[in-house]
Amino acid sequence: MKNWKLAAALLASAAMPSAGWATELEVTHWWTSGGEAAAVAELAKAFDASGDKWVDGAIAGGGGTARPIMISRITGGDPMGATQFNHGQQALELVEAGLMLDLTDVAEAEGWKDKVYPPSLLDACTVDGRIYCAPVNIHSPEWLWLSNKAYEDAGIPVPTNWNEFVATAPQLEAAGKIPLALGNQPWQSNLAFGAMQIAVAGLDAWKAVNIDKNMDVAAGPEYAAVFKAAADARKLAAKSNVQDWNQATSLVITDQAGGQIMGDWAQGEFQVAGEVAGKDYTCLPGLGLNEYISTGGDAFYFPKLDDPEKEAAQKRLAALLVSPEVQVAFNLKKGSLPIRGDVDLSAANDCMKKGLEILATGNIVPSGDMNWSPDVQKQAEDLMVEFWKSDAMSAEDAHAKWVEILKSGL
């Protein structure tokens, strides 16, 4: 009976305004690009329409800049009402320290276990059987985005996979194009490497390393090929002198670059620019080699506030974020996939449909931040920064160092 009453209250909160609430919640996140801002505006609009008030706390600079600020505020006694983290272990220590609100009652009342797909998304929110976050999307980084006009200008067909992309790079350069757009933020090179792991090494090798923790496979020929591909990419991106990921995406949108390895959130930038999937740009999941996607993405956690009124608003927001209407409105703008399969995405573009088809076939793997500790992830990121910034480090040396980093996390 208690669950039924809570479910009724939460559904009502998502369906109609209630002036009696009007509770303000500061929500921190790192969504500041054009496409991201358009997407987060949908969340704010829905929360405001429900009768509460979204106070936007955007932090520029991406997750690497924002997360330390968010964590510092929570541990320092200045918590926000809700905060974005990626699925995985980024908030685990905060949960274990008792600083995050338990959302299990909301999840049970809303039937999240029956609606959230794949189940690993909710598993990533679960600690000791209790649920501490509301997943909002599925983001996969294993995409190659291509400018159709850049290839038209070069007089060559648009590549259908990574190998063709590398092979046609000299012709792109001869036409005055940058083959590969890549920003200088550390996570971008790490993302590109992660995309190559599944695309080049293949799913079996990826699982052996990242799930089974098989270090022989990590040191073997499949991953040697990954580092060779990374060395190729490093050469192709040598003239991509931009900082932010969306600046790199802009090079593709404006046809100055042939392609970019980036997550499906790049779609938000193409959409804001008025580009049409399949006409102006081409998207290749799994870099066109292995059409698997990893099911990472974003979730919202709710720090404990010691304020019953705000806690009630936090739970209303958590329920709203997973509701069908909000899932559709947000993910169509974000370029990501919804975390529930019972929503109407008839308005999805060609690239989102590709992602949905892959999701439906079950060709999915958990994201890297669900498999390795934050320390291992940080060491690997630092290695990628060193490797990508110059060709002083060989693919063989980077491979050996990477294996040692993974071993340190066993």
Given for the second form:
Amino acid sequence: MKNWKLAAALLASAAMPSAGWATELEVTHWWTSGGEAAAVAELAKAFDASGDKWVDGAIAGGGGTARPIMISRITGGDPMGATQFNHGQQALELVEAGLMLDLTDVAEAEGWKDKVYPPSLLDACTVDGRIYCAPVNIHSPEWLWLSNKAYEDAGIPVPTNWNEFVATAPQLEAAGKIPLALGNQPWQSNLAFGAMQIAVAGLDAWKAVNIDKNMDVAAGPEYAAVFKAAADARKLAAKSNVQDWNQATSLVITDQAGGQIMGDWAQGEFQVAGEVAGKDYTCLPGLGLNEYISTGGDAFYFPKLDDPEKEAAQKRLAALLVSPEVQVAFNLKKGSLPIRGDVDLSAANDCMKKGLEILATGNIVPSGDMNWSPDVQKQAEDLMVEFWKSDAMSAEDAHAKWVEILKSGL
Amino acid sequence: MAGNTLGARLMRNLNAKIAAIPMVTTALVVFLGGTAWTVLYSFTNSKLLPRNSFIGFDQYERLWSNSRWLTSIQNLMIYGILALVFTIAIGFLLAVLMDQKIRFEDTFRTIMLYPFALSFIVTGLVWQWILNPEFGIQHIVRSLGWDGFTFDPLNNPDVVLYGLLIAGLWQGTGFVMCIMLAGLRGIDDDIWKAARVDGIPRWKTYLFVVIPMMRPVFVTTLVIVASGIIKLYDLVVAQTSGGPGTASQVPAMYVYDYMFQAQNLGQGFAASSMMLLSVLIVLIPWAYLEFGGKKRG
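May I ask for the structure of the form predicted together with the partner chain now, the form predicted alone having been displayed?
What follows is the whole complex; the chain from before opens it.
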């Protein structure tokens, strides 16, 4: 009798080892700056509150450092519970190789198709009609952040677009400021160039190149103007020698620099520093020229695990990430836009409202990650690094090389 | 040689041969096998995952028309030649100084060897801070009163390689000194006595008698230092991450970036095969001279 009970108890404990215990999921991401860490803490809080356990796996050094680590863990047989990627082609081959969990049933149960806006976000998660990622936010890199105080010190009004910014730069420099703050990491010069593409070349030329892949337009006069603008910016950023993007942002926050071209995630840094949008700093989406934003962003992918219990937890996390409450809490801290139009963001500040407005009017374009393979993007990035840091390369040379790189990805 | 059948030769030193099997297997499978696999797949258009679609020399054509790769090769050559010459020259000089029967030799030797105990990552970070104009050497000299003093090698594309070189030399010379010192201690005292009897000055003895006698030591040092230079990666990542611009890029960084960031394995493999080739170009003539020459004697 006694043995029988013992056996039953053993059996029960073997069958349900974690009954009553939270399922742990390790989540890897590259959100490590002040504002980003505050935002990711919201996700962890929500997941822990729902009864599971978020094990944080932050990888410092930006996406370029983090992605190789994530990918080699997944392909090397040591997958994490969930991982951040930018939606688009970054994880495409992992999905095609069957290493990622199919989330279609979660998406259907939660009605993602009707709620996720713009729909291109969900399309970027879809491979062969199945959904493989949960989008969490929309990030657009096409923003110019300006320090109001720096312009006050120089005795000139805050510019309202890129052309004014370039024109007033000499006065700013005379007042002892760096006109344009730009970090030395490769992706940042690439981002600045991307922002100029849509702002200077305009929507039609941008679409012709990045979506229709029309190489004649890429080699044409619209894009020559973009390279000319980049050459201007190169001169303005010559004195800025910081590494990380948030160090560059901090030059703007501390009024040592006039402005920075950076994505809307810079907003989180302004917020942590206690600055007020419109009063202490000004933001110009689309560099104030063409108010279009591209809708890239972050998404969570869930590598396939053998444990059915963990798989259930992965699906719970996926549903949680898209839920309205988490969307609001996370995006307010992060400074990014929510991926669904039906949430209340009245707490949003001036800059986020500008972004929401642009989103609502539909002035949006898909992001580079969705249009070009990582290989093409890396080559373009290499070119931009070389171009921004050496005065030897002329705008025309860079333009010609850039067209060659795009052609290699056709 | 006449009575040596194959069986007898196999049986000789059998224990030693059995003991060597794991190492031989590792060398064959991991090193040779891995190398062959990498070279083979450098002829494919593999992206994130290896794929068997061969495209001939396309990856190599693209590699050699890429300006970042060409800069990397050039940087490595400049850095490599300077690092090789200076580590060996300074290392030997330090060893000679240590060899003058000085007091506290052990203490000095420990001090000189300490940097070698640090990894390249730590070395790179430390020197990044020392060379940083905001709080490094420039800041200290300026606060001593020389206001116009400028020393900012890591942010100047023209001299950034020398910034790397300083850190590399600081880390590597102590080790070379120790090898050289061991070599110097291996020189028979009678040689010194004979030289003194003949009235040859000390520096001449070092230059024309001791150095030629230390040839095996120099060759060993050369190989160790040179292989360290070709795989140079972590120092650059920690100190400059290849910047400013592409001014301090090295081939190993190109390999890593294209394999993992650009998700283009084929391109990365092609670049690493070229690195292998450059090692072989250095190594084969040397091995031929070193081992092929033995048969004469």
